[in-house]
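Take a look at this single chain, the form predicted alone, given in structure tokens.
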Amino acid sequence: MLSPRLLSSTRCRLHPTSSGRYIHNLDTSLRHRSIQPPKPINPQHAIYLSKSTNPYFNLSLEDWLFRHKAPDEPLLLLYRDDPCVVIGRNQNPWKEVNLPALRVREGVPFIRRRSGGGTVYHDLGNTNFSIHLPRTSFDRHMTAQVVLRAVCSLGIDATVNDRNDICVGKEKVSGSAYKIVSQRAYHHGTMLISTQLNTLGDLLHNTKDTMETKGVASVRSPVRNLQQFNRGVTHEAFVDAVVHEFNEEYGIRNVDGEVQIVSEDNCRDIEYIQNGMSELPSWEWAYGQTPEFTYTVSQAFEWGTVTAKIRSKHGIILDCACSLSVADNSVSSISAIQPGVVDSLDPQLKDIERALLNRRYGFVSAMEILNSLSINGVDDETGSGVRAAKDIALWLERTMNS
């Protein structure tokens, strides 16, 4: 039976708890709970701490907990992951990720989770918790200010926004998503204890604003780490903090409010979090749920400008339109290649557009579409025309890429 008892206030004061201590005495931490030590994990306990810093797992456990905690009960999952992006389930990579900085820094993938709302960056100086309830009594207002409680009494002032992220002054420490199924919902989001900011704002920039798409788009938003307002914080401090609001607010006692660790070794034998690691780095579920996008894009090139209209979904490009275009006043004007070779790229661009129905976005070669015009090589320079055509099959690579 749940018991929830919400704050009339968005803004939470600091308050002693009913045995008359106050939760931002950082030297509380998770040692003085009753912690069990790693056994083979079942769905029916209460509170989940997972010790793995692997995003694939930790997102396939918080699925398989969602949907196999009875559905009358609550649950909390707190994790940390080692650094990635992670997109909503409905966004689209190519304008919520800054790809190229992404490929740059070796091992930090992006990952869609199961869940809306925007982009994020995990890393260890971020924690995420998971709030699962009953969809009959879940109210996304009162899980927020169960975590808004728990960063309050680490001496922070903070409020909720109303769009339910936790804010101090103007600036975000946390972010929030949610899903909603037949008889479970959860509230889940990140906290920023001690996060790259830097990297955080390199990964998540993106100028795409030409690309239109018919998924959720990310909200900007300035952002701090909580250390930025009490040095002390810590990640267990958090865990401790949120792990105790949560079992006042839900009347969680004995046995019930014991924290389970969780780690990788044991859960190998559970079939659906494997399959669901397997599934979430694969391109069906990173790049082939991508809600349906048209981008238009245009370069100028020596001899003229080129400008590509390029339909996808679900990862698939649908249609590629392009038109080429030359200045009377453009630098060298037709003088830059052979007389009638503007004309003659008119139905190269025809094959172009061809050779990219039906392929995977982002994943087009300049030398897969080259190929469909019967040019051998990138290098082989035999003629203006075939140059003008190679920097077009380049320069998509490159955009498509981006």
Given for the second form:
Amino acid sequence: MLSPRLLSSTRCRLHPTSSGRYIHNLDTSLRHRSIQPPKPINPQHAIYLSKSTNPYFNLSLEDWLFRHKAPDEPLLLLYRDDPCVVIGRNQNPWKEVNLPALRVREGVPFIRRRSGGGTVYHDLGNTNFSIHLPRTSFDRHMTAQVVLRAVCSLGIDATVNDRNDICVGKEKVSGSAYKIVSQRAYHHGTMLISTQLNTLGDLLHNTKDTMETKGVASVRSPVRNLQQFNRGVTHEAFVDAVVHEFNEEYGIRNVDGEVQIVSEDNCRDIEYIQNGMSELPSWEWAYGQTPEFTYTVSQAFEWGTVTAKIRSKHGIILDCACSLSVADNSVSSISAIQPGVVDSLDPQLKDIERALLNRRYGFVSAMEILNSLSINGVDDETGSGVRAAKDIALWLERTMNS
Amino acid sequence: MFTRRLQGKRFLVACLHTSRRVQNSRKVIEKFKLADIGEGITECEIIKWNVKPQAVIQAFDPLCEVQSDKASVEITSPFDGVVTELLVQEGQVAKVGSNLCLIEVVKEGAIGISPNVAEPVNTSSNPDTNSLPTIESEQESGSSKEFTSASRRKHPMDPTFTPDAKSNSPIFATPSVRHIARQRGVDLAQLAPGSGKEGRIERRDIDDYLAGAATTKAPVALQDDQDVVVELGRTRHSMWKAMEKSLHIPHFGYSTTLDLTTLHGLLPSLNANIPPHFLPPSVIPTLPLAVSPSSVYPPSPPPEIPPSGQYTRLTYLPFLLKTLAKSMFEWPLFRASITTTDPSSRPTLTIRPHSDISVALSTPNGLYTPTIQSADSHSMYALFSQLKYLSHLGRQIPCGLTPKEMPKRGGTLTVSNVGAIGAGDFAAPVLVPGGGVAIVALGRAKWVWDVDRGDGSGERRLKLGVSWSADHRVIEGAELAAFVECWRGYVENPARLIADSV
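For comparison with the form predicted alone, would you give the structure of this protein in the form predicted in complex with its partner chain?
Shown next: the complete complex, the earlier chain at its head.
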């Protein structure tokens, strides 16, 4: 396989194809040097390569091609994303994603995709492939073989494991997910070429053992980059290899085999894609599609231990059962010191539970909780009851944000 | 009350076709099973229902999303109907083959033209055809799946694979319709586009195609000395049902003759001045123009007229329709339709601003009544063009009439030009529910000696017998008589029409 030559100006790419043809993909504005509207894209071709690294765009483009291509014909899409975490359709972001670590990294979002499966991390060292086929002839093993052959042609001794992921030895280099609708199905997946694996490990680190969630849990596996096996592997080489194997497998010839380069400019007028790009980051999709889960947490305070069992579905808190156990190993003098605390806490706990009802999980601030507490008639001379309530509220806010 | 009927003879002139009245229907609860998704998957978790109980859905609407390990699957509804019960909740796991939900489907006994109601799934004895979508699996990995149909679609890499020649236009049909087509050996490409939503091929398209194919075969020679049992076809049966319903309507009749002599005299002049866009291209006279009306500014272009709407000679019918529309304008009662929504309250009539007239069309497929909307706003030439177009559509096999020509609303009056078929003098047409408040049958014009004219010595006049039947719940006898006199005032004195256009 020839390694592609990249001109110093990255606007022009020459891709060798299986028949030795070179395809020029000049950026239209460069070629014409005048204001030319970008050509609108047509979903009836066979091979697409996205120039955009906007994950919202790429996912929406994939969905649009999926829904609009003629149902009987195969299609291949390849793309790369800026750093982001992508969770499966039916996953729980609070369980799967290390949200505090994510928040620290500015500009790295998490996105829920439309296909099933587990959580992955994308960055520019990772290339995504997406193979669309008519539903009746869709076979995930066959599509995995296409990608496997592409990887092997890069000089890497890869195999497919029993979960249909591509591995080298015991380590995964690719994860897959699928989507099936009435006429079409797709197999899409990642390919780790030169990803920042420590970032991956950090962002996907899960510590919430006490969060029980319906929906699909990720299956954790150790991962490696292709470049760790062959330094010469690049995004471009992988793209060429996949295009070649795809053409061979599905008998794509000539004009159909020409790779369509797509950027966001080509799709500005496509409402479907624009709608998709605005739907993906919305709360209703990103959080509101979370299946039911229960999170049981405990925290010891000076005056006792609070256990909260929060139940949420579709991102909304259904109920929160708080129970208080006074520290019984403490010196009895503590209870003596703060006599009113326990008494005043019980109704406050009930108020806190009520305040959380029907709120969005992870989007409630301690202030909001406290503001909705009623002033109960129990005397709280020392103010410790209020302080305790504040502690609890802050703790709950922190818990849900973690 | 003023009634007049021919003794003994009920000459059925026009049978109004009622389409969207659901006749003989029964509601059946269909169980929708989780189909075999393929790939060896045995169970799935329901992620999300897209419908709630009591939601109305149509075939192809998204029903729910399920997930199995890494595959997210979108399941669409196979039926049009109402979801009555969700049997598996979100978050629960369902095994392949188990029931997901119950859908209430309307099954009609025999169906006329009812394109809005898709035929429900064929409830054959094999219960598996109810679960959708069934998959003809092409997996070469050797997984053991039974093929539900005889003809597999070939994998593109199969050496004997031949791609479709015309694959540009997709053929839309639900899997159940495809199954029936396969069973009966019908190529769906022949039927595309179908009569369903967005060109979908419906089951009745297949039935019509086969019925059409059947009639082109030579009919079986009848034994002369044996009784033959014939079952009524779909259109005939719907006529049967409509007529049974018509018994609820108290009819009364009224007949008279109209004098068409003056109109007859006008016809040559009208024929000579048919606007060019209604003339067939071969007939348009190409006179070299010394001066053109378009020299300064072209007049607005005439509308596109299909060849079936072009003609060279008018008949009396468009004139009678136009004058009828004008009379309807003066008589709002005849622009009314019965729109009682609540049977317990007082009946209501809805008066329309325009005259909608339905025309009885007899075709090889059966009797239809397409509607001419706003007949008062069309010129006579345009009316005739529309009539020709409608009869052309109706006489196609299969019938080319669509809901656009036969809207749900229908007309408020119906006209049946039976005189074109036979030299009838009078008739007693039958009104059907949804067919307006009155119906008129036009006989055949004939020359008679009218002794009332010509200063007592008589004159030869062209007379046309017209017979009305009206719904006595709405129209009084005297009102109908007066309306017909109003109509006569236009028909027998066409010069009055000039006054309106000047």
